[in-house]
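Shown next as structure tokens: one chain only, the form predicted alone.
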Amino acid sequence: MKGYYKLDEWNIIEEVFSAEHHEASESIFSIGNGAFGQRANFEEKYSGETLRGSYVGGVYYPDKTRVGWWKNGYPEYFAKVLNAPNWIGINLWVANQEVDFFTCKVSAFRQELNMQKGFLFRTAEVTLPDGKKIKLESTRFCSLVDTEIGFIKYNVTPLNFSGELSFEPYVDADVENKDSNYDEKFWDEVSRTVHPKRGLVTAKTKKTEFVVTTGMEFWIENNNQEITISPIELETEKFISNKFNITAQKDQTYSLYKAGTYVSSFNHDEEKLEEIAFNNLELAKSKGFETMLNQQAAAWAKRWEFGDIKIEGDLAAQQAIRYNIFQLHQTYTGDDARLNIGPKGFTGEKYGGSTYWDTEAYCFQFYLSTAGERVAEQLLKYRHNQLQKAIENAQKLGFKNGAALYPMVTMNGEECHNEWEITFEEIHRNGAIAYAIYNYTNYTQKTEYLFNYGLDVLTGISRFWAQRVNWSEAKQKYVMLGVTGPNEYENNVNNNWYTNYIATWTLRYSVESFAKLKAENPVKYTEKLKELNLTEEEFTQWQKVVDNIYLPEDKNLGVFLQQEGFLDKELIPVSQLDPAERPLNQTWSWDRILRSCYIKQGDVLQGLYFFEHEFDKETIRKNFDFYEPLTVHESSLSPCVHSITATYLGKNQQAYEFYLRTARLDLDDYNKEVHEGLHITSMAGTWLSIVEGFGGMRIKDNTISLDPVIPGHWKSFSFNVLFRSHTLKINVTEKGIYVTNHCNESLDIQLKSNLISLGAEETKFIPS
């Protein structure tokens, strides 16, 4: 799909209607507000291939696991974000002919996602079978200000006739998930209410018993005057609507305004849902569409004022980074510690919409640096709140004494991933959660979270690692058997270097963190040991594992081995593969993939990215040069890590190519799967590629360090970061670097290894 969407600085634009690309566009033009979101489904009927999807934060269903062979320890269910009741629907007829973009002739089509102001716009001319022609315009948004409300302005203009138009705005709770394991519908009706120009459907999820009231309110205007109508009130199970006719005049525009609301028991008392829903609809009506749209634009302006990244000289790169930032903010706002960031956000159903290790490994730094410490703490508290569930997950696998295994996939802290090589073996996820605690503490230099909550999590994870290794008499080392590293194109391997390294790093960091608490607050240290039933003997055992772990490497090549036996593989570079065989996961058998040398995403290189400060540059270079040619980048999480490392190694052109791949992964559909939804968590990797990659941002010597490089054909790029109560703006140009401290306190920073002092509200320029 490369080149399908028009390049534009602030908008994603589709200039022709294509049934072939429709499902992909439904993903690309998705909108949301952190509380709910929806795919860019058309309001009117569409009988072609479509994935109708609206999703409400926190509402999920435990779909019974479907596997061919049940194994002890398997989760009983896979948690799925639910396709929520549909409030956007507006059926439309022209002289009794239903408008359906799949069967009607569509011309002058344009769909536009306005990222600067936060709304979706669509216009088209539609010719009906009898030759009547209308112009349609739809503007829709999910409010960032009133987060339970969405709004639509739906314009219809007869172009070559005067005659009857029929409208049917509706709410439909008779929806289903496309990924349902047993073709089951997950909603039961509780009640429904329909009145002229408004109505509600209240539905309850099976098993989890979330209750959601979905409501609509509408009116129709011509020349800014509301038209009096007498709609017919219709209702069936899980469905309510109003149907009405108007006599329309040629070249006159008729505007149907429709407000929708989701109110859920996740946030409110069940008995108050309908009252709150009606109040929301009254609020929308009293404010009006234009006022709420202006408020939406103002709310987005605040986010862009600080969170924007500007690129001069590369329109494709500029559009892509703004798109990724936009989708990240639509998905997660940090307002609720019970919510997290699903790999598809509110844009599709693949992966269940649940929480993965992607949050800590890729998204955490984005929110810490752009949304602030409070939002980052919400992400940390999410995991702390689920610590007991992580301990229960480990107990199911035979671990004891408070050992904690955080889930690969979860909604409520309980593991719900049902592929054995992931559920039981991709345990490196524990390390990413420990790394986020370190990342936050290192970045902020605040220890309150670490001492009050983080040590609890580190203890559970460390106990898991200490029990997961075993002593090898043959090697006289601790080893870790039967794991899957970040490279999921190899399963059930022994001594995956990344897993072993991050496990012992976690043990080391835990010991150091307790020692820090002991030095700063001996009383609290003693209390914490008692609370966690910890002894210093346990620390000694952790340190013993750290000192004696087996880390496979080949000293002749100067590389760490992805796992034992990796060099037994036939090492054929990706460049020698037939392009027709890519992506491998869509053309090769799984057996062939597992026996190959090909790497789905950074594995050893993931570890070297996290712990760059613990290795010299030549070691990182040798490993990059060895592993990157074997990497197919068929995970959305892969290109960003390679881009950052390539920049660090001075491979700037390669870094740019990786950046463009990660930034335009969905817009250009590199992996041929965007119709299933966007890759939300990997979008944070786009931000990392610019800020940590081209911007060279690190934390060194207890302050922020910047070592920027500018891609060859860029004229400039700029970004902002929040750092310890300071707001810094970094502008990298061909002539040099401008750094501004937007704060009333001075700050010392490192710029290209030079320590400089920035006064309050001071800008300094460092020539290239």
Ligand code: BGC
The other form holds:
Amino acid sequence: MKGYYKLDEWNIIEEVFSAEHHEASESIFSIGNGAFGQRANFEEKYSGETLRGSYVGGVYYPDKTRVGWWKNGYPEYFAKVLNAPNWIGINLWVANQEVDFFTCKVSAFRQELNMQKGFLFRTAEVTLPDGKKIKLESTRFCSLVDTEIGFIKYNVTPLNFSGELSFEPYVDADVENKDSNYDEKFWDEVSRTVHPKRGLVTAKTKKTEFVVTTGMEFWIENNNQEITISPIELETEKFISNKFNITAQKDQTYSLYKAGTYVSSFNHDEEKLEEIAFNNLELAKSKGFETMLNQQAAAWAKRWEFGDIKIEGDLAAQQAIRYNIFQLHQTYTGDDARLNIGPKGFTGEKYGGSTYWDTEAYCFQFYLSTAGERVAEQLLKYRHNQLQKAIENAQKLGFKNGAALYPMVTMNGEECHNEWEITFEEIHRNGAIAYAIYNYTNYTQKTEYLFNYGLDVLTGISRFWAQRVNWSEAKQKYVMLGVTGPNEYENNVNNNWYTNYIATWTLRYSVESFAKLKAENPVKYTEKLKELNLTEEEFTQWQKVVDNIYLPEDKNLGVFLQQEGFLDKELIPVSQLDPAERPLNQTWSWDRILRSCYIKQGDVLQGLYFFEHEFDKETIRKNFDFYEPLTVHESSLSPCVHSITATYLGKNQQAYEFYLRTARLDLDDYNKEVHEGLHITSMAGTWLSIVEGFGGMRIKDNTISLDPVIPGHWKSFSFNVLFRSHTLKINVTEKGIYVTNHCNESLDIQLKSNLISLGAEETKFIPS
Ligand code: BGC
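Requested next: the structure of the form predicted in complex with beta-D-glucopyranose (BGC) (the form predicted alone having been shown above).
Now the complete complex, all chains and molecules, led by this one.
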């Protein structure tokens, strides 16, 4: 699909209508506002292949688990990101012929996602079977300002006739999930109301009983004058609409304005939903489309003012980084600690639940450095709030004494993923959650969160690790058996280096953090131990595991072993695979993949990325040179980590190739799956590839350190980061680096090999 979308600095552009690419484009052009979002489905009927999807934050459905062989400990359900009622729908007929892009002739098509201002625009000329031709233009957005409201301006212009147009704007709660396990529909109607030009459907999810009122309000104008219409009010179960006709004149444009709202019991009293929905629609009508669109543009301008990354000299890279940042902000705003960043955000059903280790391992740094400490704290709180559930989850698997195993996938803290090799074995996720606490504390140098809440989470996770290892008489070491590392192309392995390392790192960090609290505030320390029912003997046991863990390595090769048996595999580099067989997960049997040496995503290298400061460069180089050639990067989370490490090792061309792969993963559909939705969490990895990769940002010696390199043909790149009370602007050019400190306090930073002091509001230049 490379080259299908036109390169542009601020827009994603599709210039032809293609039924073949339609589902991919529905993903690519998705819009959202952190509270709800949707795929770029057409307003009109579309009878071709389509994945209709609108999603409301926090509203999910626990679909009964479907597995061939039930195993004790399995979660009873798999939480589905729920396809919500459709508020965008507008059926249109021209002299009784229905407009359907799949069956009509479509010309002059153009679809644009305007990332600067935050709206979706589509224009097309459509010829009906009898030769009548109309021009259609739709502009749509999900408001960042009024987060329960979306708006559409839908223009119709007859191009070669004057005659009748019939419209039917509607709300439809009779929707389904494509991934429903038992082909069930997940919504029941509670009530519906239809009036001229407005209507609501209130529906309740089965089992979870979320109630959502979906509303619409519309009117139609010609030459800025509202046209008087006499709509027929229609309703069937879970559906309301208005149908009306107008006599349209050739070359005149008729603008249907349709405001939509989602109001849910996730945020409001159930009894008040309809009233709030009507108020929202009233608000949309009184503000009007243009005002709300201007407010939308202003809200996005604010985000871009700080959050933009500018790249000169490489349009593909520039467009891609903006696209990634745009989608991340559309998915998560940090306004609500109950929400999180689903791997597909509001763009598709795949992956079920909303929270994976992706949040802590990839997204956390992006939000911490660009949205600020408050937003990062919301992400930490999310896990703290779910600690009790993580303890129950571990109890179900036989762990005791407050041991916590966070779910691999969750909506509400309960595990909702049900493949045994992931649910029971991919336990490294616990480590990333501990790592985020360290990351936040190290970055901000604030211990308040750590001492008040972080220690609770660290204790639960440490107790889990201490119980999950066992003593091997044969090895005279602690070992961890039967795990799946980040590389999901190997399951049930023993002593996955990454898992063993992050487990003992957590134990170490917990012991150190308690020691720090003891030194700084002995009273609070004693209270905390009491609260957590902890004794210092437990710390001794944790330390014993740290000191005696088995970390497989091969001294001759100078590499850590992904797992004990890794070297028994046939090690044939990916470059020797037949390209027609890639991606392997779409062509090889699972069994063949499991026995192969091919690595889905960084595993040892993921560990060396997190803990780079604990290893020398030569060790990292040897491991990179050994593992990268065996890596197929079939997880979206893979190329970014490799890009960062490649830059660190001075492999700049390779780093750039990985950058493009991570940044344009969806736009160029590298993994041939974009039709299912976007890879939202890996988009944060794109930001990391620039800031930590090319920018070389690290936190070292209690300050920020930058070691920028400029990829080959880029002229310059610039980014901003929030660091403690400072806003730092970094501009890397061919001539050298400019760093500005926006703050009324000075800051010492490490820039390449120099320690420089930046005064308040001062810019310094270091030539290259
Ligand atoms: C990756 C996991 C990731 C999940 C959701 C999988 O393909 O292997 O590491 O958590 O996708 O993004």
